[in-house]
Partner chain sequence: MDKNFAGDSNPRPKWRKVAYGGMQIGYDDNYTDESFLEEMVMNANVVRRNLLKVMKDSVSISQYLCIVALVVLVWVHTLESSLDENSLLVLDLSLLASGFLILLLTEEKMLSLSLLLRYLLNISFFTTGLYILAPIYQTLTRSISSDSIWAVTVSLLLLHLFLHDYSGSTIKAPGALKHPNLTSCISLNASVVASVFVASRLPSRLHVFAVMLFSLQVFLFAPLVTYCIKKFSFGLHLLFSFALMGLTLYSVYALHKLFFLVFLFLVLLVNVVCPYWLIKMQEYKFEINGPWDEAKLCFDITD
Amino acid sequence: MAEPPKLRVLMVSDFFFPNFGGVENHIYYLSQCLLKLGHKVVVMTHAYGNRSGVRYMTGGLKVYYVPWRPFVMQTTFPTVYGTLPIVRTILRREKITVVHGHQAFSTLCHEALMHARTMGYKVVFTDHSLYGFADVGSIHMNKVLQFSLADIDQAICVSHTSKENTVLRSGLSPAKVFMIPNAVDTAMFKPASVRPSTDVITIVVISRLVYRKGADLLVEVIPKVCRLYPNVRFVVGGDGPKHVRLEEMREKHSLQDRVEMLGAVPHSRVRSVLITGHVFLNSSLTEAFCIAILEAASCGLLTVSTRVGGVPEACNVLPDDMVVLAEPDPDDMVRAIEKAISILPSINPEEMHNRMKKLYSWQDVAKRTEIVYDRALKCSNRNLLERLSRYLSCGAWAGKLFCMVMIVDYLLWRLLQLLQPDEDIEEAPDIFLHHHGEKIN
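Now supply the structure block for this chain alone, in the form predicted on its own.
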């Protein structure tokens, strides 16, 4: 008879497959590794097109695509209390012990964490991005984060820079915040069996074409590099609002034959794009931890990146012969690309891939996350009055507003218990899969 799972974890975020990005990959790979460690993992996200209801992914990973449609930037419209009935049902049905929310942008994550704390569940939050303090959008987002993390059990950040940023924005105690970096699936990202010829040097860019990812920097850098090196071509994968600016740059400088625009690239095709190049270029203006750099290095590409956010931390682990850092300035980036091209002959993709295998592992990330879950489970349970005192400390006016929100949430939860007692919610059976003698719950 199969053993029961050690922990039952609910991952919650607006960002998950079939959408592609760093947060989506983090949730997927972490969930797969936790399954292999004997835990039960369930994912909750919003519906994507016709993808709604319950789906199963590799290894028996169960995904609830709840019938909420994205409102803006793949996040759902904030309803505050609208998700309470379905969150309660999933938590009871799957017998969840820990709720793990991802990404400060995700409204579904914030609402699920709020409801879970109201019902007495242990909650963990992972922040994947960096935010400022001065602009209107950041000020509002930071206040929402302060509300969500006021009663959190534990938090995770993907770099020390991200940890410092999250602590300053939310007022959370640093003792509650763990730093666990991202990783890369080196089995998926392997170098090409035959290295591309260096007669024509290909520089690959795979990124969302938005301001904070440095798309405007690319508009200035690409023409300068093309003028300096007639044998250099660019392959740009990704889509976004700045796509038009790159197209205009290509037309203006007559670079149609030297700058290839691929549009959105599914994650399953990222490796096939990377192995066509020699250099990977990351031009982000802000980055908590860039998984794309690790994927490129694992494929044997020399990386040129801006020195921003948590990128230097990721690159400090990589030797100097695998990455070249530059300030987020067009001229400095051009100089960094010149340096990268000069050291290309000494690059051995296979050796670089083997070094990456030893540096980053999703199994290690999962084991460290287990420790955070254990710490969360050991946190003492607090009654409503104790929890309200935490929200009151969030500000003279905001604190009182947050308390009102939580009191209403508590009353609605009690009303739902009267209308549909917990015993009336059917529990889902656990599914046990066996792959090559390995048990995955």
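Numbering follows the first chain given and starts at 1. So that the term is clear: the rigid core is the largest set of C-alpha atoms that superpose within 1.5 Å between two forms. Keep in mind the model is a prediction, meaning the values are calculated, not measured. First, how it differs from the form predicted together with its partner chain.
- In the core-superposed comparison between these two forms, the C-alpha atom of residue 259 has shifted by at least 2 angstroms.
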The other form holds:
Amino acid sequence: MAEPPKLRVLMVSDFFFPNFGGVENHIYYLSQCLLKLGHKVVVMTHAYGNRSGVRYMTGGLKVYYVPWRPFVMQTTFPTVYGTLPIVRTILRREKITVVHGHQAFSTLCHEALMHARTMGYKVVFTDHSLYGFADVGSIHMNKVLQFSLADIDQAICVSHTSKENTVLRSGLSPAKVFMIPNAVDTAMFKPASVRPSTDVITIVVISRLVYRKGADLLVEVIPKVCRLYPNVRFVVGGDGPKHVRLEEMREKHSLQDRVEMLGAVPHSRVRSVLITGHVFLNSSLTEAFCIAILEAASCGLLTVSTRVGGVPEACNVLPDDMVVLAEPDPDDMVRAIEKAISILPSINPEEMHNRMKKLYSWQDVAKRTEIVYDRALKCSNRNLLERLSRYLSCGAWAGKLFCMVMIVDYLLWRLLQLLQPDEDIEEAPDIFLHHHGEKIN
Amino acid sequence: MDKNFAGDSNPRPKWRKVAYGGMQIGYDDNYTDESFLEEMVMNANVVRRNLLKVMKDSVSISQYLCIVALVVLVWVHTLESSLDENSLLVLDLSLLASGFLILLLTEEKMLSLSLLLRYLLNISFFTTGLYILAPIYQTLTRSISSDSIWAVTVSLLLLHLFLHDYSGSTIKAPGALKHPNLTSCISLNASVVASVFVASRLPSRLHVFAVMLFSLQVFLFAPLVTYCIKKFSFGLHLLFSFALMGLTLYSVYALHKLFFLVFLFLVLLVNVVCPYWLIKMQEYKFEINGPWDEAKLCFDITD
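For the form predicted together with its partner chain instead of the form predicted on its own, what are the coordinates?
Every component of the complex follows; first up is the chain already shown.
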């Protein structure tokens, strides 16, 4: 006889499968590990193309693809109160206790957190990216974040740099912010059974070819390295606006046989591309937490990366053992690649993979997240007036505006309760899939 | 053996700022070290401003305001027929000559004879073209009512003042490095269109030619002349600006008392109140830099 789940978590974000990325992976793996620990997890996201309605994924993970259209960069159109009815229905149906929102850029997440707070649920937020303070877009985003996090129970950040950034942007107290890093699925990212020969050293790059991910640095670095080392070749996977510049660079230096452009690589094929290489190159200009480096290290590749954002924290295992860091400057990166090539013979991929298994695992992340949920549940319940005082401190004009928004939200909620009482919402039965002693890494 | 005092069996290891290895023993995940935010840098690139310097720099703005006010005064006098076309032509020629003289004196590169001859040739082409096209301007807005003309002129002049490049000159002086940007080109065009609208209200062809020449001379070349004066000597620039301000205030006073008060208020606002306000607001400046910033590329991206 299965016991009722200990926690009932709703993950909310605009970013989920079939979209691929760091946030999507994080939500999926975290949900799977929480399901294995015996909790109930439901995911809420917006509809992707024709994929709308309720779907079930591995392990009984229920996903609500809410029929809202995305409008720019996969985020839903912000209609402050539009999502209140559907969020209320989902929370009542699944008897949710904790709502966990992901990614500051996701409007669905902010709206759901706001509605959940109005209805008295406990709320946790995870921030996955670093943002600046100076440009107009960032200023507005930070104000929205300040509103969202004014009344939150707990927050999670994926690196210490990200924690500092989030605390500065939102004005949260640092004691409320937990640092839980991402992890990597070491079962999927295994090194090749036969290591490729080191006569020709292959450097792999897999990233979106955009300015933010340092595609311009690649354009400078690749010709220099190819000139210095005749036995080095590059494999570049990924697509984006800077694709054209890389093609031009190939033609200008006649590197067609030494630089292979693969185009967009689907996530399932990433491992097969990685194991053809010896070195992984990451040239991004800003990174809260780079999962790509962990995936490469798990496949036994030596990594060369730029020293930005949260990368130094994630990778300082032993000096220059698994990762060689460089400043985001072409000459320094060439020097780092030279160093990586020189220490390549002493690298043992299997040993690297085993070490990664111990350092990062999704089960560990899930257990630490569980602790955060327990802390959130222990936070005291506040009524509307106490919560409004928290919003007032957000700013001279903004504070009063936020209070008005929350008051209207509260009134709309009461109206909905009048029109469709809580008891009338049908509760969904819990599904239990039994796993007998099965472990995933 | 009983140990009466229980010492710490395992003092907890030092907390490290790393992400790997799971939870650190003895520390919660929300533990905040003293090294929290220690790499944050505040106000690293902020320029501290001095009140006197800001006031001196604001003189350029009020100087240009005076020039525009003088142009509007000449328009008003011409439209009221208190200034006839011959005196206007004399004014044009004297302005042209004095502008040239100032450029010659302040700009060393102008002294070469071939450059001078080339400029003279360009100006004679320009003047001839304007004279030939004057009849077109005269009948341009005959079907439009006067009220619309005045409204459009005023709004175009306001647009011109807002978007004007007060620190440089849209017409490049020989040797100037700054390229004109979009807003300064828009402002120049707005002022030219405004002068065309005003000129189209005048009775005779000579009137139209004289006013157009005057307006275009001032709008196109006055920024260049003032830029050269400023570059040559700052004291001369201040003297010139104050003289101009005095002339403008006297002329506006002679025209209408209310406009005089408004203009005086505007000049005081630009020269005294705004610099003080800017300095007062500096204390709220809070620029944050840290390890989370996007790295800046040290090379230029050439496509």
